[in-house]
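Next up: just one chain, as structure tokens, the form predicted on its own.
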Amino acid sequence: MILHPWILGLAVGHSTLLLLFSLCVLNAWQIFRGWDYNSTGENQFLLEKKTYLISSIINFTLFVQILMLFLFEITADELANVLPGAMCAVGTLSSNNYGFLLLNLKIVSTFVYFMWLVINYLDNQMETYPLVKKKYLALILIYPLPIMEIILFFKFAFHLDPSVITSCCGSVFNESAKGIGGSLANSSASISLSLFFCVAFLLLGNRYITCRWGRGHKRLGALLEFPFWILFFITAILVTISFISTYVYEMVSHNCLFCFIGSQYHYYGVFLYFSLFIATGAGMTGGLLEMITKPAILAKKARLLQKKMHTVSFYGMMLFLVTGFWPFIVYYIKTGRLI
């Protein structure tokens, strides 16, 4: 399976991105150790020139790394055509022990990369680059993520066996199935909906109150958004399995997270997940920006960028709600009943 065109493409992509990432990390370490903006020496001049180049390369690298999440899903879906028993990406990912592990790592990495890109964008707005040492230290600390990704990818690729019958999404997300998939499918829609809307109202309520508090309380409210958005993402996935998928497929027994991404369902999942990822990424980044308090001019720019992130996360949440619950509304209007 390693010679499959999609696998080869991802292998080349991951390897190239890791090489670029490694070169950036080496230079980031040099900048982190030697950076002194107040210095007028030749070394500082060379570091300032180097940071322009490194910043551009890492922006490209991390942006493509984010896109690799979606390319990986497309690859998993394509491989389902050659793996016996697989009906969609779920069958491919569940064919060995590394598929879903790699997917989860890519999701976490996507949010981490997005936050770093926003912080880098903010730092580049200042002539003095006040965050340069912190952002490059953060870049060094997240370097293990692409390393783990490429290791898990090759383990996943080498353990794909087209002679072994894998599980389809119907058996993975089945109430009687063992494992996380069965537990999620067996979860009560009423409970998952209650949790989801509780978290959503907490987010909106926290933001409303935060806007009217004093500075000290406002910072606490903004910092709370980071964990709240993580909970929002988790509960949104739970609701998608237990409730949204039921009305998309119009079947109680079909709770797949991937089938509705394809053309058969008019790429419904693309819009659903795009809104969810944008809302969550922007929301968490808004909370992270609250930690930037010095210098004053940078903090002012951080607050302006934070407002933009809050706006993006709010409209992303609204888009997810409309997209997610539209099939339910249509079904109810057509039939006058619930599934």
The other form holds:
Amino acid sequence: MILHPWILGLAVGHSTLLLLFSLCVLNAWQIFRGWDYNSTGENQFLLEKKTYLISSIINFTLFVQILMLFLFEITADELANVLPGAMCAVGTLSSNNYGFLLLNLKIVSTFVYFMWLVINYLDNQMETYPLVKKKYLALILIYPLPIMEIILFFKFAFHLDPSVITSCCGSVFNESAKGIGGSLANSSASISLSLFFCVAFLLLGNRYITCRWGRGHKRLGALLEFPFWILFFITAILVTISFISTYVYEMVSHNCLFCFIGSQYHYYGVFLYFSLFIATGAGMTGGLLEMITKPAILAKKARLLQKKMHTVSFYGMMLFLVTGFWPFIVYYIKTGRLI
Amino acid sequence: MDNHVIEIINVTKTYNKGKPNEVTAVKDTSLEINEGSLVVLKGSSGSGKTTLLSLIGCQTKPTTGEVIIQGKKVSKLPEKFMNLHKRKNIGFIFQHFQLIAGMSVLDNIMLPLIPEGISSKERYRRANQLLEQFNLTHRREFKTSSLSGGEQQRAAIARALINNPGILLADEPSAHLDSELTSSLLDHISRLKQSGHTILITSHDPDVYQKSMVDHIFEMKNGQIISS
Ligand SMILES: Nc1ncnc2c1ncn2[C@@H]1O[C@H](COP(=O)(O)OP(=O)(O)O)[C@@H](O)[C@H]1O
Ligand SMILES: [Mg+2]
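With the form predicted on its own in hand, show me what the form predicted in complex with its partner chain looks like.
Up next: the whole complex, starting with the chain shown before.
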């Protein structure tokens, strides 16, 4: 299985990216250790040059790492054709213990990488490298993510066995199935819907209050966005399993998160997940940016960027709501009843 | 009155550091230049004049030390911001003029404005004004390779001035000119000085540095300023 072209492609991709990442982390360490902004000595000049190079390489690396999440999904979908019993990506991912673990890890790291890229972008807009030490320390601290990704990926790839019959999405996301997929599908739509809308109103209400109230609340409100958006993402997935999917497939018993990504459903899932990822990524980053308070000139730029993130996350959320509830509305208008 | 537009503090510039062809072109040099003055940097070939000029002109960064232009520590700036500062504040006339041969005089002169995102109307307005000032209007659409030496020289000055920089740097501007063109060049430079520009030129031509309008002469030898 390791020789399957998609797996091979991902293997090469992951390895190359890890190599680049390691190179950057090595240099990041040197910069972190040796940085002395006030020095006019040779070493500092070299580090200043280096930071420019490293930040360009890591921009590329992390950007492609983020793309790898989508490539991984496509790969899982492609492999469903060769694995007996698989209907879509779910079959591939659940054919061994590592598939979903890797997917979940990749989702987490995608958000982390995105936040790092935004912080790097902010730092590069400044003349005095105010975030240099912090951002490179952060880079070193997130280094375990790509390492775990590659380990899980190879474990996943080596344990893919075309002679073993895997489960299909029909059984993984089935109310009678054991395991997390089953219990998620089993949880009633009304519970997940109320959770989801609670979080959404919490987010919007928090924003409204933050806008209206004074400074003290402003900071807390903005910081709260970070955990709120994580909750938003999780509840959005719950709603997708228990509610949205049933109306996309027009079938109560089918709750798959992956079947609707493909062409049979006009790439519905691409739009759905795209809006969800954009909203969550921008939203979390907006919260993170609130933590930047000094120096004043940097904080000012951070607030501007934060405003943009707020706007993007708001429209992302709206897009998710429209995309997500569109099938339900259409179904309701057509038939005049719920599923 | 201390009004230094250019300040160089303990600057060293080493090319090809750590390689067999390592050369220290500027050695632990300090220098201050007042606003509105005309300064000449003289010295034999290879003494480091061009290197010092490019350090001041934000063309390159020092190996150690500080370069401060109009109060801004440009040697500490990230490349992007250093270039920004350069485009705003510095006009550079290269030793061999470095006009782009395949382009017209007009396009050569307007080129520095392109990265500034200035509207084309404004670009043409400024360029036409300079073409007139330097008596090049009739050569507007000519390729620069077809110009005479004097015309090339004037086009190079016009290009250096299009950003309206406070500082003008010229690297051996008279090196390839006959005495008549040299004196016309000095006329232009004197007029620019009167209009408030700070000017720094390198030269080993007594015709240039012995002029009365020169405020200061620095002499370089082996990468260091030996007299001023
Ligand atoms: N880009 C470069 N790379 C390597 N060596 C250089 C470079 N520019 C100048 N040098 C060397 O630095 C020394 C000083 O050169 P330069 O600044 O051009 O002096 P000048 O303009 O007074 O003739 C010379 O020995 C020259 O060979
Ligand atoms: Mg020279």
